[in-house]
Amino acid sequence: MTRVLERPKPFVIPELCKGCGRCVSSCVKGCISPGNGINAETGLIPIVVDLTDCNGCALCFDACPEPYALQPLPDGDIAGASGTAPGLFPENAVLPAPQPRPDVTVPLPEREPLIVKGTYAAALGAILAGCRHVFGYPITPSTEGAELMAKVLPELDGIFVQAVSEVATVNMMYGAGGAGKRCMTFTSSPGFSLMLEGISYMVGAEVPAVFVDVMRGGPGLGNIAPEQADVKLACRGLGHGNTHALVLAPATPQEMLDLTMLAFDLAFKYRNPVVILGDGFLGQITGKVRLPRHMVEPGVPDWAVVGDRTHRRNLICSINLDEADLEIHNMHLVGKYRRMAAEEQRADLHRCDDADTLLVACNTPSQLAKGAVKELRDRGVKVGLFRPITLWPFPIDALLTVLDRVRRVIVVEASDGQIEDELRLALSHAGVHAPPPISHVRRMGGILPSQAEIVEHVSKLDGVLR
């Protein structure tokens, strides 16, 4: 072991000195001078130290921008010491590898159903999923979620921060999610657009978080009525780069709660954001919501940047300057997407068993389509409803189980074919190049396809219109 002098004098490690000379003027005794020999390893000209007049003032250390170029002279013989001398650069101290603290599932007693609006249901689901960190920026028709969180989280010593913008919101989530916390936001279409950059960073850095996007009419400021025109953003456009996230599409206030709870589990299972796409109606509709029979007390993931000794070596980061490293990282992410696509498809099949006509719809339009199924069935039309609960991955496996019997597919949606595009892409990837004819009932601008329009469309196709 070498011992460092109490008033240390410097020596220079030539290959680590960039020769900037800031130490030269710092030395009042004139001990340091610009060098004149080019260092073979760096191509730079390191400074030269002559310690004859050195009084150990140590000001030169504070003038050197490099951590290791100027070293305190150990109390001993360092003749011939160089940057590679043993003892000068010990390896990094070894810290014990962090161990994950698992989530705890706490059973809940049975309770009466609540009567709450969709955004509230999502908020309550988040609370029961162990989310105590909510960040947000008010935007109609999603704001009630944030309002409820602002009211109830303090009672649980949770945190609600109203950010300066959606851009700040998503980055607060990057921080809290990076620290391993279950965090979320409520937003609506224009706000979701602003969050996409941050979501790309989260995907890259593998930060889990839950986004509830209550979709409204667009493009631009559009209006505040329900639309389903963020599907392409959520499924195909989560910022730049090779991004994907699980996209859940609830249809009722009950599913706003259930799928929000599920979203947190999935976000942490895959270390990836999860997007819940609702529509304006779902945000605002009040209905009956049954509480789950369990809640979650979240643990601490081993990868989190917590700010304690155990997790000190962790890093949340999306930059990877080396091309080969970044390709490996992309392949890792793509591997996760493949797993999600294989394991997380979810769909609800309503009266599809004998259906020759298949409606495809999600969110509130799927409820309207369900009404149409009932009406048409009463008239003897063999119609069923295929409801994707995951929009990404599209639940193609479940669709294929009924597609053989189907003579026609009708996509019901409040957008110009964004859900139909997901369906067609999924069929194509599944090798179904000649599916049954696909037609559609579409509305836009904040208007949902009505039950009557769906019935009329099917009736026309079926030739039973009176």
Partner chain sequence: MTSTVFYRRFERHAHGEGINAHTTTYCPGCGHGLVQKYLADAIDELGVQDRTVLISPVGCAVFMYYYFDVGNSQAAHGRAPAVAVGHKTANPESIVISYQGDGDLASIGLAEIVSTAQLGIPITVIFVNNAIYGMTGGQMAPTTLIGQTTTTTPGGRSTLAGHPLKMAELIAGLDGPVFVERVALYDNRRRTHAKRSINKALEQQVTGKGFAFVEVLSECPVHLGLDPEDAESWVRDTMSRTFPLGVKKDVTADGAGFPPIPMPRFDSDEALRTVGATSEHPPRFATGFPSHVDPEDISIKLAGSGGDGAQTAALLITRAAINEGYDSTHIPSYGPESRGGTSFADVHVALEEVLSPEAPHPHVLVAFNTPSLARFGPTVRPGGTVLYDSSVTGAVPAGLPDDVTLVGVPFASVAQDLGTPLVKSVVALGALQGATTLFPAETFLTAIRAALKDKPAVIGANEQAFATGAALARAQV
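Numbering follows the first chain given and starts at 1. These numbers come from a predicted model, not from an experiment. By rigid core we mean the largest C-alpha set that fits within 1.5 Å across both forms. Compared with the form predicted alone:
Superposition on the rigid core between the two forms places the CA atom of residue 14 2 Å or more away from its counterpart. For residue 398, the Cα coordinates differ by under 2 angstroms between the two forms after the core has been superposed.
For residue 56, the Cα coordinates differ by 2 angstroms or more between the two forms after the core has been superposed.
Swap state to the form predicted alone from the form predicted together with the partner chain:
Below: the lone chain, stripped of partners and molecules.
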């Protein structure tokens, strides 16, 4: 007797259904229809299957994109037509755990120094850190970094995509970072503003990436000259929600390279975006840069969504529709921020051992402040420079080691007090409610504080206090 095998009919796994509707249009019998209920685990609306008229043509299986929410019913069991089919994921099934592939450090021969501008130095640092995926939209004064990547990456089996906008850029980075790829962008102040919503999504989904923001004058389109007015965005305004990212502030082309390499390590250490804040002068000025003695061949993290068998159940998502679940996730993020704040403070202290006047400055203004330190020291004034390399977290621990010895603090910056605000907030959180007098030297609109202005300000205060 010949046995007639019934063709398998579909059932839907709601947790895997995107609600794309491809299967709906493929079904000539009208057995599949759009759903009307949101799945609490995904925030999407899965389709609904009614097998009454199904003839098992299997066209819906072909139409369903990964991760294949439509599956054939085992042995024609119509009872499982909605939800997980019996025996598909048995309780005693041993599922392979995602296995990370570690990064590999590759030694490099010693080379002669290069003379390159800051944006090029950051691009070289990214390449040496293993970044092969760069997305961006041209914006002065950061464009040269992206241009160099566009030339070099195809020769390294990498990808550069000029997106249609900064909004598109950050979402491309979301996808690449979610796949465990080291990715980055170059942008400037107006473009960085447009990326903030996407950065918030990446923080929520714990997706690593590096954002190089070469700050320019604002608000609005402003101009293309240097300013430091994105500090509030990077330190306090990375989109909606409880968002934070490590913020690095290089002062030389060499640090643009070194801190870019560091940024990728930190991004993957914490599964979080990292922001590098430069300024228009630092992005364009040329300087001597020594290459490191190693480069990185990146591996594959265990959490990445890369499409192979062991990583197949990974999920990158910032949606938690249940209030209790979202609070738990926020508590996890806040715990991670606290670890960052405790472990990643960085600062450079220049002639601070005996200083009674402390200048606080970063980026290009710190170079001008260093010149003022030398000039004032030649006059017998005990001045030191405290240069925060991390703006978030602000390196308060290092500052407290010298604060008791100084009579006054002077913040030198190219903004209306955004760096001073970070300083004062860090002091308050550290319980320092009566610090030495704090004054400032500020310029805006693309003009940097000059060495002469700093010297004049200190001299006037020195005359008053003496």
